[in-house]
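Just the one chain here, the form predicted alone, laid out as structure tokens.
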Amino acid sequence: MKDAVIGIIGGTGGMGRWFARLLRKEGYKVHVCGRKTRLKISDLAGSCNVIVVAVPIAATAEVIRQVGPLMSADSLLMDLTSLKKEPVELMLSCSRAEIIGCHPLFGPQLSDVRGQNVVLCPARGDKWLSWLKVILERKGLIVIEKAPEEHDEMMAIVQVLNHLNTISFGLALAAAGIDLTEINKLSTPIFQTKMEIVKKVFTENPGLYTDIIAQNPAAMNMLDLYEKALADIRALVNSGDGTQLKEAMEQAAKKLF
């Protein structure tokens, strides 16, 4: 698969570039497009037999609608976003081309990726998918296969409930009125860790986060297990001392460990 010409849509930042970036030092020849490039999403369609969406979830679905169309049977369609049950039944929906639905778990800051897990949803074909685990394996990645569906629910507990954690300390921190550089006076190195991951997701994309609980069609249930703990929580701490709540943790361990 030599001759394979890439084409990554939102190939100008994030995990799109990073994905430019592995594929070029793989040798082969990669064209990009984005918001302010000459390339336009039908350009790369026209010279490339391999387009990857990696453009933020709000965008995907449209993309993925222009892109869909202008390709052929042979060739590959895939993406990168954090959700994959949607993007792909539209990618089935909208083209010809064989469909792998692709979600790197690590974000395009790390220098480093071995070791690092990457989900593949292969949804039509299988010419393409053995060429891109190959890529994928060589670099030292761990290569999961699940069903879109079966993604998602997973994502729900990683991400989700994971960034509401974030968000939902965020937004109560904030809530309290306190001035940081007092807060940090008394910090302990566990908070000052959650505070570097606060800062991330509150000031580097928060738009990023959102999408991955708003778009995720299994975030509701983990909104409802989340406030049900918090209200968990609230009724055992009111019953007395706290043996409640200590009581309800080591089941919980039992149950996680």
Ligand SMILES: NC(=O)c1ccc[n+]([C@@H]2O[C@H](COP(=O)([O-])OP(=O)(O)OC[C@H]3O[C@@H](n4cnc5c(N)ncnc54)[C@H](OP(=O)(O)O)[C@@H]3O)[C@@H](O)[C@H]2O)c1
Given for the second form:
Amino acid sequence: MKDAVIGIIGGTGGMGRWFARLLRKEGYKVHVCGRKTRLKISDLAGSCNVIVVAVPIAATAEVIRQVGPLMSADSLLMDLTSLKKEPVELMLSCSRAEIIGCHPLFGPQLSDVRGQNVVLCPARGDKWLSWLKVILERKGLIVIEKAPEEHDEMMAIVQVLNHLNTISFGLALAAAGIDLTEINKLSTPIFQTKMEIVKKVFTENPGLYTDIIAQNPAAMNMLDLYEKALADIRALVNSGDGTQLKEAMEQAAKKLF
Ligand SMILES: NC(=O)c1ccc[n+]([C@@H]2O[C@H](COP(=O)([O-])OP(=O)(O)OC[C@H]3O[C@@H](n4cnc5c(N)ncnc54)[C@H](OP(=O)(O)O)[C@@H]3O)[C@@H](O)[C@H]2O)c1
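The form predicted together with the named molecule, contrasted with the form predicted alone above:
Entire complex below, previous chain first.
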């Protein structure tokens, strides 16, 4: 695959730029486009045999519909979207190309990705799969192959439940009307760590997190679980001195660890 020429749609943004840098370091020619670049999606499709879709989740379907039909059967169409079922199905139905769904389980700010996980959902063909795996593994990434549905189910926990927790903490904190400077003077290490996560989610790219929640079909189930957990905590705290809450936590710990 030495002749691979890669086009990254969304290659001017966070993950697209990260992937472009990685591939250029491997010696490949990489072209990028966004909505404002001189190169357009059709230019990339005309000159590249690998197309990577790395646009925001809400724009992914529209971009796949545009680029998919322009690609030949011996080329590769892949995406970096945080959800996999809908993009992979759409890539399969819109294009004759080989198809791989890809989800790096980290953000573009991470300077050293060694030891981090990346999920691949190979969906059509195997000519490009080993090429991609070798590149990712050479960077020290741990490649995990999963079916798109299974990936999205797991992301309901790893991302949806996780970010719901961060968002509810941040919203409650804002509603409490506290002076953060005063609170920070008394902060504990755990509080500082939590505040760093809240700051990242609320200020760096809030649209990414809201898309990850809103577009996952299991989001409502996770909200139900979360609401029930909060209602249970309220009832347990109300009912006494905290002993029952401690018992509930001990039971959960037995299940979890
Ligand atoms: N950030 C993360 O932590 C992370 C981690 C793993 C996976 N992902 C996935 O990576 C993808 C990109 O996320 P990101 O955080 O990198 O987003 P981002 O920083 O906002 O970058 C999005 C890119 O897409 C371009 N773009 C937006 N709408 C477009 C359209 N309609 N047509 C063509 N280009 C368009 C943007 O350029 P213009 O605005 O100039 O058009 C930009 O280059 C998402 O699917 C996300 O789920 C993100």
